[in-house]
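Quick heads-up: it's one chain on its own, the form predicted on its own, in structure tokens.
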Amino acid sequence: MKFSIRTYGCQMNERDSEAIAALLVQNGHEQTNVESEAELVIVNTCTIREKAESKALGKLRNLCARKRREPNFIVGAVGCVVQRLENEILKFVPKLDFAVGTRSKAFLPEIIEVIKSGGGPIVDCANEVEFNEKAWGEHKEGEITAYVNIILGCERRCAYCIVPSVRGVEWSREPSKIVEEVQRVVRLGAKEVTLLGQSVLQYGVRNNVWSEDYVSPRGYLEPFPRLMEVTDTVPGIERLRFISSHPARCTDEFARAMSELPSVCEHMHLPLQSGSDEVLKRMRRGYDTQRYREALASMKKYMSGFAITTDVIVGFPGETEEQFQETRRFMEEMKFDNAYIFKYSTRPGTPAAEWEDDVSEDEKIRRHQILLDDQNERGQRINEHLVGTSVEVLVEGVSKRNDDKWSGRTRTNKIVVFDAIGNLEIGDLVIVKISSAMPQTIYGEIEKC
């Protein structure tokens, strides 16, 4: 069958969709990017915020309406919304053919065959613990960047977060399997690899992944620095990234490993969520602003030109105006290169869902806009310091906003737009001299290919 996948949500979902596509192609199906041509459409859903869940369910209902015209058209849902709702999803989308949770994707080819034969609907929300290589280990050829899962699930239990409920218990893959996958994606053309998980610094904490006879060449004792070290040795890897992190495990050894390993980029995404200690405590984040400050200071002690991006939530239950202002001040103190700012929304089953959502929607919008404006001013100041400098850029292709320009990213994950020259190709590493800056984009000319 011709199939298409629509993805909502985070990098984990993007990686899941890629793996699902590879699995279906292996089983004789054909992927198309033109949804109207597809005989099967799969929606990879996100439930981290109410708006994302509503969008995914709305998309599924619209797709199912197509069944009136095309009775053999198949619609399926996968991912976090399915895991949260389980069989209840059929009440929201009655004509849905199948719904598969976050850890049952390996069975999609068989499920599709049952649906084609007239069976269904099928809902499968099994919660297997171990990583299923068949379901998650495949990649597309020719992609210059690749995500590689290293840890599944999350057990931090933040008060607002539904991820532990829908992604399951924390479980780390064997290092040898991860290295094999990194080697495979590099052979397929990847220059940059991102190690992926809900909380990657927890790698190897819950289930021991390193044998007792393994000795780190650099003397690393912690599981994640050891993983970065062995991944760094893969021939052909140019850049190594990871997402997402947590301040509680930003140790001195971790910072030292980032600075010592050549492929590890000078950038980290370290969610803050709030700059108020009282709000952080209610959020059950497991750190205060001083611990966050120390974590970032440790990174900058070992690395010059280190870039930091973050996530922040406004309007958490009970957040006062003064607590919001504390967040504003702390964000300015940390000098974030970029920040992803979200309005709080209640997620069913979380501790915070039991509390009064007492910050009005209008006030959430106001606080959201203030932080966006602050970050634009801060990003402009930070990026202007790059004007006149030369940076290494991994070429990603034609700019999304200007067909006459090309774009790529620095090691610090900044978007760079520039004129293409000569026989420039996607995946090239070039040196660009920066001539101008905007809050989230910098511009320049290629100095050296």
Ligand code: SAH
Contents of the next structure:
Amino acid sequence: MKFSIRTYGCQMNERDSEAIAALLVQNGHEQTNVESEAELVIVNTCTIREKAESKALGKLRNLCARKRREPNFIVGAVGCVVQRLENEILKFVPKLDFAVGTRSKAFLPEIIEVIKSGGGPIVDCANEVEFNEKAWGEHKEGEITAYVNIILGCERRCAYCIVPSVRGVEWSREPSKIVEEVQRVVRLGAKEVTLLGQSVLQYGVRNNVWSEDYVSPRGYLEPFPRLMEVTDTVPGIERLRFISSHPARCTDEFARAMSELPSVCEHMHLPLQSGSDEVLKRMRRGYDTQRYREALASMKKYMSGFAITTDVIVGFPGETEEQFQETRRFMEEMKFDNAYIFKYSTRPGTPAAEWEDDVSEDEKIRRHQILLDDQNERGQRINEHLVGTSVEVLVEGVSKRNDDKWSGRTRTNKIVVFDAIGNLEIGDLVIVKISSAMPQTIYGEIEKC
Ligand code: SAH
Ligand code: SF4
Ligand code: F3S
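The block above covers the form predicted on its own; next, return the form predicted together with this ligand.
Let us now look at the entire complex, which starts with that chain.
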């Protein structure tokens, strides 16, 4: 069948969609990017905030409306909304053919066969604990930047967060399997690999992944630095990244490993959530601002030009104006290169859902806008310092906003837009001299191919 996949949500979902696509292609189906041509559309859903969930459900209902004209058209849902709603999803989208949760996707080809022959609807939210290697290791050719899963689930249970209940228990994948997958994507053309997990520093915490007699060449004792070390040695890997990390687990060894391993980039996405110790405590984040400050300081001690990006939530229950101002001040102190700002959204079943959502929507909008404006001003200031310097850029393709230009990213994960010269190809590493800066993008000319 011709299928297409629509993906909402985080990098975890993007990776899951790639793996689903590869699994279906292996089973004789054909992928198309043109949704109207597809006989089967799968929506990979996100429930992190209420809006994300309603968007995904709206999309599914729209797709189901097509069944009136095309009776054989199949619509399926996968991902976090399915795992949250289970059978209830059929109440929201009655014409849905199948719904498969976050930990049971290996059976999709079989499920599609049943639907094709007139069966269904099928809802499968089985909770496989271990990493299903059969379903999850596949990649397509031609990816310059590739995602590789290292840990499933999350058990940190931040008070506002739905992820632990929809992504299940933590399970760390075996290092040898991860290295095999990294080797495979590099063979298929990837230059940059991002190791994925809700909290990569939980790697090897719940289930032991290193045998007792394993000796790390550089003497690392912690599971994640060891994993970075073995991944770094894969021939052909130019850049290694990971997402996300957690401030409570940023140790000196981790910072040292980042600086010692040549492919590991000088950037970290380290979600802050709030700059108020009182709010952090109620969020159950497991660190205070001092801990965050120290984590960043140790990164900067080992790596010059280190870049830091973050996530912040405004309007958490009980957040006062003063606490919001503390966040503002702390963000300026940390000099974030970029920040994703979210308005708090109550998620059913989370501890914070028991508390009154007492910051009004208007106030959330105001705080959100203030932090965005602050960040724009700060991003501009930080990026202007780069004007006149030369940076290494991995060429990723034609610029999204300007067809005549090319774009890529620095090791510090900044987007760079530049004129293409000569026989430039996607995947090349070039040196670009920076000539101007915007808050989220820098511009320049190629110095060296
Ligand atoms: N595991 C990652 C975060 C994944 S969710 C981590 O902890 O690093 C991505 C971001 O969504 C979070 O960092 C948080 O800022 C935001 N988020 C999570 N739950 C939210 C909620 N209920 N309301 C608003 N934003 C939320
Ligand atoms: Fe959610 Fe916290 Fe887990 Fe991140 S670490 S996914 S915010 S519970
Ligand atoms: Fe959304 Fe699920 Fe990711 S809720 S943010 S797609 S883990």
